[in-house]
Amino acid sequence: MPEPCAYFRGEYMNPKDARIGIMTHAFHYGTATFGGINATWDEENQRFCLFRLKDHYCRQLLACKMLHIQLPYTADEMAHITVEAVRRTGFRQNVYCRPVAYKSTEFIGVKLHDLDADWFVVATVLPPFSTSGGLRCCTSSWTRISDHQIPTHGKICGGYVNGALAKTEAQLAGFDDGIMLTQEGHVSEGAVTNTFVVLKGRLLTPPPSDSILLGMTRDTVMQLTRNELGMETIERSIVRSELYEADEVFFTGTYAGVVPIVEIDRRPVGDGTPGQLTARLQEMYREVAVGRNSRYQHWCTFLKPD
């Protein structure tokens, strides 16, 4: 019977099996970084396409490096690990690949330096990201970390209460997420989600400065609307009112995909529905993340099950 796989001290195991202490330095005070990775079911063609594997190691591996955590593993290890923990769930649907690197250490104090590391990957099955049509979010009262205060370029841990508690008071105020600004009032990013504006025609989205995680979905969205669309995505500060005047807002992320936003502060983004832009956005990343565009399987790993 088909059941999530966890690869964890040099083993694969049922997740329910793998235990750290309660004194783990990573459980006390966020020191570690995580990751998400689809290995997506194509039903016709009877295999897994994990989508951007190597890269996504590549860019833990980097926040790894902000934290002072050294791993005894290559990209190239990880990603074969992990296709490994996909093969032995045994599932014949998405798989979502949760990575995380820790501080090990059973020690109580706060510092990053003379602690040991540790890696782990479950494989698992998730609910399907539900949009119902498009997102209602809000402008969250919560103000974006700063790089300067925690890396925003790395996926760590201890970062995302800050996206805990934006998503939280959307959903308990009614609506679907929030939207986070910076410190200077700039947008920023959903509570895990990168934004994108189209805006008079044409294609925006906050740059690297302006406090956000550089998604892989996000980067996958831009080449494919410079490529195949022809159209350069903008990457500069956006302000508030432009939420409100924008023709169309969605959201990217792994789990999420292309997401349309429909309503921000209770006001309807273009005519209410989801964009023509953002929809052909979404049919094409869909294409690309199953392995079915020839022109970027160089982005997907495949896997037959046995």
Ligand code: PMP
Given for the second form:
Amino acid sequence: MPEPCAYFRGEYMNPKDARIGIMTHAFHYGTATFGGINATWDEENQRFCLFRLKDHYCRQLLACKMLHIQLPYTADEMAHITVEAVRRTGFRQNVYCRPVAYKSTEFIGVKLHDLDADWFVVATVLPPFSTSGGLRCCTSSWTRISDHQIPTHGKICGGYVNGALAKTEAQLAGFDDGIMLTQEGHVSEGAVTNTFVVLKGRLLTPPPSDSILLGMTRDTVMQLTRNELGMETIERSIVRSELYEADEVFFTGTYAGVVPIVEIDRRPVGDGTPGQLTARLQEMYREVAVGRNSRYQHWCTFLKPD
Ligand code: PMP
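Since the one above is the form predicted on its own, can you give the form predicted together with the ligand too?
The complete assembly is shown below, putting the previous chain first.
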């Protein structure tokens, strides 16, 4: 029977058997960084495609640097372990990999220095991200954390309370997700997704200085639009009015892919149906992320299970 697989303290095991103590520093203070990596199953070619695996680990190591976490692994070693964990699951369907680097010392006290750190990765299956014709979003009343509060370019666990507040507020009010604004009122991002806006024929996305995570899917979409459509993405601050003026708005993220937003604050985006450019990018991204576009296979780590 296929089952999830964790690499934890030097061994591969079922995640149910991987336990940490209740005094672990990261559990109390969120002093950890996580990642999310797709191993997309290609039924036709009977192989997994782990997308931008090394890039994900380079980003995680930068987040570790921000938290004074020194890991005994290189990006290449973490990539290798991740491939092996996916192989050991025995799944023949999309697998999601969740690496976590965390302050592992069992210690009470708010600080980052003089604490041990460890890293594990879990390969498991998630329910497919449901888009059902596009998302209905609201502008969140929770502003996005600023980079001078918690570094936003790293996926720092403690910072995710911010996204969780926004997501739950949105969903309890009947929306799919909330779009957070920066403290200056610029469009930032969803709980776990970057934002793109199509306005007057131009593709816009918030710049790195508007408290965003530098998403791998964001970067992929920017490269695809440049190379395949000859269209530059303009990184500039976006204001709330522009969400209402936009012809198309979409989110990007590893779990979500490219997802159209069809309504914001009970106003239709464009004509209220997924936009043409969004649909095109969604399809292009799917092909690239499963490893079927030969021009982008340098982003793909293939795994053919035995
Ligand atoms: N923003 C936040 C806050 C996220 O957690 C994520 C998910 N990693 C994203 C954006 C999208 O990033 P990526 O495309 O690398 O998954």
